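Taking the form predicted alone, here's one chain by itself in structure tokens.
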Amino acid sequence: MEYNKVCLMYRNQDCTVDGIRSALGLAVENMYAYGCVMDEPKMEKFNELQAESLEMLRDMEGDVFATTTANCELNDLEPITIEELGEKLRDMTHIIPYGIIKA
């Protein structure tokens, strides 16, 4: 049997905590479900819910990805290049840019 794997990638932090669930929402559905916080400033930090939401995409073999140095020191987000972010693409069956770009 063949899994899905998808990726949401969050273009603004608005989107991002609501992309997370969504991953969740698709790993519990049996996808292998990823998220890419793309070249975002600076995020929040996450509260206990939204840490927890991560944890148990986790835990469901998914993962939550960052561009920037920063974010990745904040909320325990995986680092990833731009290059690394593309061979990791070719992999996914779904990509899904996730969230509005706001002016």
The other form holds:
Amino acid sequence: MEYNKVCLMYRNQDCTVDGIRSALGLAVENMYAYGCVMDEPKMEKFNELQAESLEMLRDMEGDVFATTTANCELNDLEPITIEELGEKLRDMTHIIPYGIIKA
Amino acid sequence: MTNPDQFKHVMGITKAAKAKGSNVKVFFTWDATHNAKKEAGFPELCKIADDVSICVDSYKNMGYDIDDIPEGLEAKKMATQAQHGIIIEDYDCYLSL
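Having gone through the form predicted alone, I am curious about the other one (the form predicted together with the partner chain); can you provide its structure?
Now the full complex is given, and it begins with the chain already shown.
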């Protein structure tokens, strides 16, 4: 059986929090689900529930990446460059721009 | 759908897809849950599309009372992110706005 591989690309701080939950929902539906926090101002520190969501996603073989070092260090996200993300997207069945850019 | 400002396109795409004989499911999450309360055409969308649902957790986070069910929706359509997964699993085409 072929499983869907989905990458959600987050465009702002608050949609990142929702989008990780969405990735978790997809993982529960037996998909490989990933998220990537795109360039943006520094994120806020995850609360306990948000950190748990990330942990559960990783338990289901998903992950969340970020393109900035500050966001990776703050919330224990996997670092990824735009070039590496581009390569990764080639392997996806679905690519989902998630949320809108906010000032 | 995550965007609060693109409802007219959701309506247009849904009408076009239905005119071609396709099944359409629309799922609103995060900022886009404002559409359910603020767009006058939302009840019509619920009639035209085969399935419309919203993320109830997002709806709550956007400041709405989860018992205040938007016109056009049934309580069971105030749902979870699993609805998003169903679209990806069960439909041939997927569009994110």
